[in-house]
Amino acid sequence: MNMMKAVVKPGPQPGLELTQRPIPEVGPGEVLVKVRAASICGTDLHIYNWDAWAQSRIRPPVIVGHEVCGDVVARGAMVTEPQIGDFVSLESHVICNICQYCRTGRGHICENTRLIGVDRDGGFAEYITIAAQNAWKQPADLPVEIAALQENFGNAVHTAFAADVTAKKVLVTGCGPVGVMAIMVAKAAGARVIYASDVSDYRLNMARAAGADLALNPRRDDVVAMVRQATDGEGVDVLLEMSGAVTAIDQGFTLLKPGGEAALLGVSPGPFTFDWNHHIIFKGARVYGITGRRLWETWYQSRGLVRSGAVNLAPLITHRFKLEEYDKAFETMASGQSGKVVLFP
């Protein structure tokens, strides 16, 4: 039996650990993808420290990853794109296609999706099998870790296309990595001006390179009051929340102007206190939840911004690393000093 690396959550306690595992077998309508390259995501943080979502998500054993790119080696009986050689980057989510929402163009909200890294075997390895549908083919020469980086930089061009950001006033709260990309892609939609929170002033420095206009960290900024003063009283008519962070909520609904949209992609601790009423109801705000990226939409999308030079992810990708160093790889991605952490098999 072929044998690789993999990086897997062997149990329920916190950290990962290398080890090897058998090559996987292709399906009949699957691919086997050489892994390249693969980047550290908030949520594989989750899944390293084991907290209550990950223990409420996970069942382990599981290879985790999934921002993956790689080329194709193999193909299932049944599969006619892509061909053998074709360099792909993985759409995470692996949808049943048969379900109301997918046969309704809503397969991102498939009720029977299973995620890489998380619900099946991810991509921290030198090999992974997924739907053929799911790998979507770059240029030869697209830089590996730009390519590995599409399935999040799609979280980012979805909340940021979710609301018209065109010649408006725009608020990011929280700067993470994918929080940057959705600044990026306001201000190549067009956006008027933009604002920015975050408690990391590495990544609000990363933010103001990615076209912030005002970048404010709340530990030590008053942002509700700095941002109304920036708009002469009127607050922001869109908020892109990309943090999750209780507070960041609140004070992003807070400068949210009457009849403005608001897309969440952060992903909260747990339950909060909200005030509907006032953030939601009497506003008259249009709210957007996100998850992952519109099939195949989002990803025609990611690809004219990169293609056509509109955005540049190169200076996002911070931190390099063997598949082999992946303790300090994660431990570089929890610091909050870092913008992209990549893994090379």
Ligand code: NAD
Given for the second form:
Amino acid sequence: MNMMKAVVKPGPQPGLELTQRPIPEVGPGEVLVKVRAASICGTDLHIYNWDAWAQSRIRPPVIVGHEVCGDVVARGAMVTEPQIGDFVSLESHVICNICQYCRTGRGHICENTRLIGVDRDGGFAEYITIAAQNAWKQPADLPVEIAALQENFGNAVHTAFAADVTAKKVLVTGCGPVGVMAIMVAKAAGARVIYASDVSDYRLNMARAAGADLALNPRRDDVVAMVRQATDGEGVDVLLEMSGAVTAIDQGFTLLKPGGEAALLGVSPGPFTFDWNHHIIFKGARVYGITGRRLWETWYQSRGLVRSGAVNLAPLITHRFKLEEYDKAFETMASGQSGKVVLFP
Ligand code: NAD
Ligand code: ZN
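Give me the form predicted together with the named molecule now, not the form predicted on its own.
Next comes the full complex, this chain leading.
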């Protein structure tokens, strides 16, 4: 049996392990992808740390990693596209195509979604098999780090395009990689002005470089007062919530104008107290919960933004490691002093 390197969650405890696994067999409707790069996501950090969410969702042993790109090296029965040799980014949500959500064009909320690197083996490995439709063909000359990042970029595109940001005042709360990419997308879509908040100065600098006009640290700045003042007391038309932090959510909705739109991606630590009446009802606010990427509309939008040069994702990639250095890579990611961290098998 041919073996490959893989980073796995071996059992129900913190940490990961580099091990040898059989190269997976390609099934009907699937492709085998030789991984070229895979980036680390906040979700991977939860899995690494083995927090409450990870304990409830992950059934070890599982190969982690869901932001992946690589080359198609084998195809199962009934696959028409992509071709062997194609360079592809992977959509991480493997959907059923037959549930009521898939059948109504809403595969991103498929009730049978299986997420690679979470519900089944992922891409921190030399090879991965995946449904052929999840392999999104990329130009051969797209840098591999950018190709790996497309899954995560899609979260930002999905969120920023859920609201109408053009010529609007936009607030982005949380400037992790996804928040920073949302700033880039809002800018590309013609937002009039972009305010941003984060508790990390490293990330606020990334936000400024991405196009934020005013980047504030709630540990130091009165975010509500300063954005109010900057908007002549009005507040913002659009909130893009990318932190999941309860105080940021409250500040964001406090600053949202009546009739405004809020697109929410950040995952909160759990249920929390929220001023329903003032934040949503009497404001007549429109609120969108965002999960994953629209299949496949978001992928077309992302491709348009990247290929046209409307967004430049390169500055977001701050660290590169070999797969064997996964511990160092996760440490870097956990430090908060990084953009995207990419692993190379
Ligand atoms: P991240 O953890 O790197 O970014 C979150 C940022 O929020 C950090 O930079 C952090 O410093 C900042 N933050 C913390 N407290 C804050 C506060 N009080 N005010 C402002 N900022 C604060 O995560 P990411 O990878 O950029 O993803 C962003 C969020 O989206 C996370 O919550 C993640 O879990 C979630 N997410 C959701 C989906 C989905 O499908 N819904 C997909 C990907 C990520
Ligand atoms: Zn489905």
